[in-house]
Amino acid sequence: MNFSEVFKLSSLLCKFSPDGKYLASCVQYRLVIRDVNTLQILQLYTCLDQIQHIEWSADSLFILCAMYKRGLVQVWSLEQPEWHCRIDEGSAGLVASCWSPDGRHILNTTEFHLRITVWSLCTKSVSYIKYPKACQQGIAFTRDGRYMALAERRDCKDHVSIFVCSDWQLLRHFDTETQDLAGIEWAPNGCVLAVWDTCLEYKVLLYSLDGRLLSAYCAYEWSLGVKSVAWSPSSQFLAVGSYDGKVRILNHVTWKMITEFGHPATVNNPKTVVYKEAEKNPQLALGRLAFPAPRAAASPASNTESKYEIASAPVSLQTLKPIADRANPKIGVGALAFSPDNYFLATRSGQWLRPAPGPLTLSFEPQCSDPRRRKPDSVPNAVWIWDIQKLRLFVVLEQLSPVRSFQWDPQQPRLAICTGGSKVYLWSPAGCLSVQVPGEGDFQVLSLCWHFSGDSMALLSKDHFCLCFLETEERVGTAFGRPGDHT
């Protein structure tokens, strides 16, 4: 494993182009385009204000930079660096901006979600879509780019409109049986649209392309409901993460639940492999005594080396008691991701939050049997990996710090994890490892993103980023030096 040098970054804005040739990063109001293989700067663009969002077009020929505070979007061309486009929403303001699948239209959402403006880069025409709903995921495109589903709110009622992306004509419009629609998501095959309700009402609805209700699912009532939703790559399964700390798997034939995965504080099954991250104890030289380093000279805990140890069942995991009297409780399954081969599902029970002073406490209090009153514990340090073929828990990885994010390799079942420290963690069915990110100072990995080939990934900190290369010597570019420089 090799690492590039460290580059400056702002607001965690760093993205690979869809074709894998370029890497875009932002430093305040500057947009930097680099060659992925050499990391040499190809283009340097200057925007009118600090960039808050970037997005590549599907063909990697254009990139947009959104400046929400100014209500501006600037578009740059990779083929014609002298060409650029500026979109000013004026007094209407701007809260979101994205590309259409053809890479030639930009959809801007105005403040208060009054409308969506569709700007054409080819004809310079402008069209408007009314009544977009303010929710966490209100726009969804099919993977083939033919259709767009839009969540709407009209006359105090939720609706979904389906548009044809080639000419933005309305194909279907139907109301949904939701109290307060929270999100929509197409199945990868584009045949089924999943719609879920607010967390106060447990409801998942499945609609066909022509607006027919295929099924409605409700796991329980009178308690916080759906927190996260994820489709499997094959479209055969829909995973629903709930606030009760369980993941329920729906099948694509009957749309009924085939199994549910819990996240208990103790793993009792001896067939489940539990990896625990542990700090390495450096070996002392014979005849020498170790004295504690002065406080000023002591290195931060995130710089200490660590390794994984296999724990024997039963294994107790570190848990946090949720604070019941505050809004947005840090409970429930907040992260779901299927592996690209459809074999595994990775989950995290409990949301990342700034840890309180002192270690996490183990909870041994008995759980209430009534799901309406039960407050599940948060397990923020663990990543759970489930075998989808056998529908059982396969592996648990418990970190020393709360898990910030994880992401699957796009090409194989290999999971990358970061916890906000100076290490990155990798798991595959062959095993797992902890890797220290080299460099001066404390490089805290807050987020990461894979290259589509799976042979490299970008590691992002608050003010910097670097690339991590995971392939053989023949594939190492000039930016990464010789293999063996950093391991």
Contents of the next structure:
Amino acid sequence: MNFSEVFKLSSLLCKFSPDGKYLASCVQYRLVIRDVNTLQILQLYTCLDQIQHIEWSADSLFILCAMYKRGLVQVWSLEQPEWHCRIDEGSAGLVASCWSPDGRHILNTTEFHLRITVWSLCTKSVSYIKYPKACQQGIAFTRDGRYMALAERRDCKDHVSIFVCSDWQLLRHFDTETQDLAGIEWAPNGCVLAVWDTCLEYKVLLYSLDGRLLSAYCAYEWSLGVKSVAWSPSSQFLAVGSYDGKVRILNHVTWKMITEFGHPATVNNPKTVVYKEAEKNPQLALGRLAFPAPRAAASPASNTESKYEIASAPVSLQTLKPIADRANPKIGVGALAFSPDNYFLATRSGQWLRPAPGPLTLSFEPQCSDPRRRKPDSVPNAVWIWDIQKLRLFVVLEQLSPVRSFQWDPQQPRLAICTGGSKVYLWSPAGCLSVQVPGEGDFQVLSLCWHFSGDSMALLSKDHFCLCFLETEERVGTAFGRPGDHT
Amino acid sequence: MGEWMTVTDPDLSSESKNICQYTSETKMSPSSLYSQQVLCSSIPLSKNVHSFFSAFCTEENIEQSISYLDQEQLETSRREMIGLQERDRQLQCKNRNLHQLLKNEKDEVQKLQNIIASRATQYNHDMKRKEREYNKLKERLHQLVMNKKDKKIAMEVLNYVGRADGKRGSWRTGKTEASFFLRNEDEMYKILLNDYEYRQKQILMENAELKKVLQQMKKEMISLLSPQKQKPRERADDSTGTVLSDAEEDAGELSRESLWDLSCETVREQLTNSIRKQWRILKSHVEKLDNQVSKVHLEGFNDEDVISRQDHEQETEKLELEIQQCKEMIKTQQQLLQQQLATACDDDTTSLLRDCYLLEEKERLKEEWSLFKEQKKNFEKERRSFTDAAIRLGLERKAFEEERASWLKQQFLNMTTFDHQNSENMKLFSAFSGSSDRDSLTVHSRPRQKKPHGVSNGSPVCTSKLTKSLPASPSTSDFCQTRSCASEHSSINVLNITPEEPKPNPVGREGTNQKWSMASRPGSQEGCYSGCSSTYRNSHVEKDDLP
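Form predicted alone already given; the form predicted together with its partner chain follows:
What follows is the whole complex; the chain from before opens it.
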């Protein structure tokens, strides 16, 4: 595993182009485009203000930079550096901006969700979509880029509109049986739309592309409900994470639950492998450090190297007592992700998934007290990996600090995890790995994103980023320790 | 909930009533049995009482004892009943309280739920009201912001770019709108159709697989059940069997594969039914087998035990028989032995021995036996000395032969003729070949033989002794014969003796050899030779005697 040198970064804005050739990163008001292989700067664009959001067009030809504070969007072309485009939302304000799948339209959401403006780069035409709903996830495009589903709120009722992206025609419009719709998500095959209700009510609705209600699912009543939803890449499973600390898997034939994954604080099944991150060589640290000692003590996972140890059968994981009298309690399954080959599901239970600054993320946070029935364990340091073929818990990774984020390698079942420390963690069925990010001072990995080839990933800290190059196929086998040895 | 309320409070009713109530209403309690008995006993001359108390009441005091017992029993049972009633009352009280508490709790829960629901509706109502206000505000804002012709809201673009698909953007007009919509809808349905077709294909594939498995299962079941088919069908499963066969016949009419591909209701039903039936048969069969197995398992130990016992008995019988036979054999052997011994002894003693086996005689026989043994030992010793002597004689003979050869050689050499030399050579050859026969026996004594080489003066002592001793050897063989004769009947003895038997034979042969070699000796030189050897032999004998 190799690391590139460290580059400057702001606002965690660093993205690979969809074709994998370029890497865009932001430093204040500058947009830097690099070649992924050489990391040479190819283009340098200067925006009018501090960039708050960037997004590549699907064809990797354009990149948009949103400056919400100024209500501005600037678009840059890679092919023609002199080409420029500036969209000003004026006094209407701007809270979100995104590309349409064709890469020729930009959807801007105004403040207070008054409307969505669809700007075209090809024609002078401008479309407006009224009544967009302010919610967790209100816009969803099908994977083939043909359709867009939009959550709307009209006359105090939730609706979903389905648009044809090619000409922004309204294809279907229907009201949903939700109290306060929280999110929508297309199945990867683009034929089923999952709609879930606010956390006050556990409700998952499934609509066909033509607007028919296929099924409704409710696991329980009264206590807080759905927290996260994820489709499997095959569209066969819908995983629903909820505040009771469970993930329920629905199937695509009957839309009924096929299994339920709990996240208890103790792992009893001896078949489940539990990797515990442990600090390495404390003697060495004692030998040479006198001054940095308090700092190291304050954040144990910051500088000292760590390794994974395999814990045997009944393992109790570190739990966090959730504060009950606060809104958005740090309980429940907030992060869910299927591996690209559908074989695994990675989950995290116990931490509130802070909404990322992205499109339509003006979160309508639930005003609620603690769930009345059961208080699930909050296990923020653990990543749970489930075997979807056998529908059972496969591996638990317990980190020394709370898991910040994780992402699957787009090419193979390989999970990268970061905890806000100076290490990046990798898991594959062959074993797991803790890697210290080299460099002077702390490089606190707050976020990461994979290159689509799976050969490298960008590690992002508050002010910097670096690339991490993984071994090529033939060297992967040796790079990953077997469950027996710890690296 | 109300049932316990209908029961009249035992406290309120009279005592006698109480008893009736108690006994009639609490039949389930264990104590009721006893109380019923007691009640029965209060009825004079009831059978129960009679049989129960007949032990200690005689005919005279029946009445008395009954009345006495009645009174006592009644008293105790009454007391017990009162206690039980009290307990029952308390429990009922407790139950009532608990029910009340439960009811209260339920009411409370209901109330709270109502509160929650009302709050929720109120909240929703307020939310709606606020949302409406908010919407109004939004609308107003929208008007203000959008309709003001905000010059700021604009897009500056250097030049418009081409569409990603290369097409030119088309203007939407009223006419095209509808066609656009229709086209889009078509496309959507196409997509949906494709998806459904794909899924149907998958489901078909899965179904085909499952059908295959089902078919295989059915076939296997049929093949599995066919050997036992006749029996169960003839017996209990007659109806299912016929149905099954009918179904099979029906199926047989169509080709199997086409049947499986048909998925209409009737075929499906038929199929599932037949499978179900077969499954039932299989299940019952397996259960039967299980039962059998469990039975066998239960009986298994017994069976094994019986078998082992039988085996044991057989074996012991066999062994006993063998023992019997052995005993008989021993007896006959003994008899034969005694006969033999008797023949060795006087004739009259044999008759005596034959007539009776007295202890004294046995003693005597034993003594005789030991005597024989001693004798045998002596004989053995003698024989050994003889063999030694024979060996020595052999050696001496060889030495003599050599000597003679050398002498002859000398003589012939003196005469110096070719023919003589040849003959001498021949003789030498024969002598050597003769000695080689006895090599194994004479290895140790050979070097000593060379000593008497030169000094050889004939004396007939040795030969005389040899001739004397030679007749003795048959006596030892005689003894052996008697021994072997006796031992024919006792196998143990035979075994002990057989290794001894071959011993005399080589000695005998040696003896004959010696004889022969001695015969060829010239008489003049014998004396010196044998004299010398005799001294040697004596020492040897002395040595032999020591152990």
